[in-house]
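Take a look at this single chain, the form predicted alone, given in structure tokens.
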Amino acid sequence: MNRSSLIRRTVFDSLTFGFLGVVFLIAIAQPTDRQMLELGRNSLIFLAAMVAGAVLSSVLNDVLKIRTLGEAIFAPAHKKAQLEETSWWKTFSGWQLAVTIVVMFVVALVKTKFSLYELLNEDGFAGAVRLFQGLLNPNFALLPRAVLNIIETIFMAFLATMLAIPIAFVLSFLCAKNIMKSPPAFALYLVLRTFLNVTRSIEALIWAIIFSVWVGIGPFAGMLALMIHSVASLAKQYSEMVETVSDGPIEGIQSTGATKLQTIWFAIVPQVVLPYISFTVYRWDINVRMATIIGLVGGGGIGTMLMTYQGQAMWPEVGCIILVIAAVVWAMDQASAYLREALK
């Protein structure tokens, strides 16, 4: 196995022991709130369960001989395809993963609290039933505002995305592993990335708050919001797809004398246009649904209607609202779905 090989196995490895370790400890010591807030003290803890994780998984593997599920995962193709000829519940790898998904699916169920009582709970079945009496029941009356609405959100949408694409086209590009190879261009590559990834696990609705304080509330800053997200997101589709085209043309193209411009142009351009034409599609049909949800902070569109009726509880009002949105979202998601078939 590869350096690279072996320092993902040890991590995988070490965060899967460390986390079993520390759900064991929790289970086991039964921490008060108060303890649990200990952030020094409990950082200590994981951290020394991660690199209790890390030996383990040195044990098992290089002196035992007992493959790890990190093992498992970044081995050779051919360790690889010793490990596919057994079963998964006669390996050590299967078990590990059969009782971490088990145990995290435990953990989940304590951490959100999940009771059947108060999901049957009648009091509660009563208020919910009497909400969906109101949806079922729209007022139309709301009709022609609500469309108004919608077609706004559609544009803000398409704004948003087509203002992202010249943005993430360029971009994917650099965040391609397969072209970023020389250290200063995969040290662009690192940080780019980086920044890009940073950005996209900021939800639309936090941009909506801060353009909403920076350009005011309304769509545009509803639609900077959306744009900002379709970026980061189309610059991470785009550069997988370029990472994934064949070298043939490439190597054709370069045995010519081609400039590395030249070369992603004549040898990588045509090979993922249709796949980005694609994948931009698809985000405009997310853009359309988030726009509904960035209403929730003054983001413009028919989202910030619908918040304002549903913190009313005008339900008959927001029933009328969630059939505009619907049918939207079902013919944009057809339309979308067609359009990329007749590109494959």
Given for the second form:
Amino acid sequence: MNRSSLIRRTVFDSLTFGFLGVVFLIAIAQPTDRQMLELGRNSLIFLAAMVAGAVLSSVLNDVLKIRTLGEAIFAPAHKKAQLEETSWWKTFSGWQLAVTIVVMFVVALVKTKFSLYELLNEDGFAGAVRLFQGLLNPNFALLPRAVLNIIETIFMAFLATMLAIPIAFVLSFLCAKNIMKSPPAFALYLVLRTFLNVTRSIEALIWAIIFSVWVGIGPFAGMLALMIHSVASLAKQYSEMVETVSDGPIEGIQSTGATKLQTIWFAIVPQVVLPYISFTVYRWDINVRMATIIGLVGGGGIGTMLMTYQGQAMWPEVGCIILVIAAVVWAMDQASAYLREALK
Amino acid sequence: MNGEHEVVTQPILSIRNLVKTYPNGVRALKGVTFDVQKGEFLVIIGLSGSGKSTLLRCINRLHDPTSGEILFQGEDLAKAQGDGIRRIRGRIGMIFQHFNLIPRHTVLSNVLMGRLGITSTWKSLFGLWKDDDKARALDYLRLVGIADKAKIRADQLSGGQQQRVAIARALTQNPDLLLADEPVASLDPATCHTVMDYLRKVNRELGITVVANLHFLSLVREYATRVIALKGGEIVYEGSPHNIDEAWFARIYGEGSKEVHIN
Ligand SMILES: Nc1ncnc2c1ncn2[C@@H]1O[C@H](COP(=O)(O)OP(=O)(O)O)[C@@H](O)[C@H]1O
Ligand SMILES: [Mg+2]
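Next, report the structure of the form predicted together with its partner chain; the form predicted alone has already been given.
The complete assembly is shown below, putting the previous chain first.
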């Protein structure tokens, strides 16, 4: 067994065993809220449980020759190939998986305060019925305003996409491994990749909150949030396209004495233009949907309007807004699907 | 010194002790030395993996040689850097097994790529070609008999036609040397001869020196003025194509190999 699969097996097993141990401990000791908040001490306990789990994993696999789940998942392919078929309930790893999932399920029920009582409680239920009645009888007096607002949303998404295109276009070449080969270029590639990954992992919603503090609540903040997110997403998709281009045309252009920029423009760009357009159309489509959500935190457009009426429990008005959103999202979805199909 | 019988010609290309070791440790060329005279049609033969492509790509610096000299018109290409490499490439045309055209561009636009080396980057990005460049591109398309296809997308052409476009592209560079890496290996036998005939025409009528990698000995005998055989990154034969007898053939391609004919 090689080192990396050994490490993965041990980490996986120590996590599952440690988790089970800690849950068991909590069930027995019934700690108070205060005790649960002592992060430092509790981390140590969890760490100790994980170490015990790691030892257990090693003992089971290497001494008792009982295959744990970690071993079953991360063993190298040639070892997996030698296994015989056995029913899962006859194996230790099968039970390890089943028990872990059942315990996770129970913990989840407790944590989400899952309650059938609340779900079927008469008062609550009556409220929900009122809400649905409102939604099903939309107040079309609000339609003109809703249409104006969703137009704002559509253009907010459009501007965010348009502004993101040139930035993502330039970044896509700087983030492509096959272009950034020399050591200094590769260093820049790593920095940019990391930067974009971090940017992308921050939800557009969070960016909207950041920008609404920066430039004030409204569509401008929402547009900036969408733009940042679009740059990161498009740059990643674009650069993946650049990494799959064929080398032939590149060599062909290079051999004529072309500069780096000419090589990119004549040998690479023609190969990626169609997928770029396709990704971009799809991004606009996604941005319209995201813009609606961003509006909920004050990013302007139809989302903000939805928030206002929902806060006052004006369900027929909310029904009208939701209808408009649904119609536009459906239309954009269809249009972008047809466009992308045609661009293949 | 007894120089009476020696013809004193300056070779156009002179390769000295060329070594290429790839980053993964493969020693593709182990000290190759030979001269190319002006106007020659030199053919390099050898099994696949013997280092033919590596050799050509070191000459125009698509690959960086590890050590050795590549003297071309008095300049050591092995030492060139940055813009120097681009200038060298501009003076040396290259055609490839898979043509390496830009599929979505027109034939004419592909041929104009040959002018990239001497056109400013910004002008070329906006497609602002000089009339002179366009006229030259059309001239060379005419030379390879394909001028009527100038406005057609390159990927609409057959393989043989694409290779002729690639030849026109290389000629548009106005090169002193033409490298050809298995120019007919992905063409059918009939088209093969058409393309080889154009290469010979370029060599004889325009006086451009040609260095080509070829697979089939029958083609070698028909077109080469001189042959070099590589084996495992070393030269094992150098001479006239007509002196390659069965014994030589076995040395180059290994015992038990048989010559395949192509007509
Ligand atoms: N980019 C590369 N990186 C590493 N090894 C390579 C590369 N290109 C070619 N080689 C190796 O160098 C040797 C010579 O290859 P090549 O010059 O392509 O031979 P030929 O053109 O005669 O078939 C082969 O062993 C091949 O595997
Ligand atoms: Mg080759």
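For clarity, a rigid core is taken as the largest C-alpha set superposing within 1.5 Å between two forms. No experiment lies behind these values; they were computed from the predicted model shown. Positions refer to the first chain, counted from 1.
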Rigid core fit then Phe186 CA moved by 2 Å or more between these two forms: no
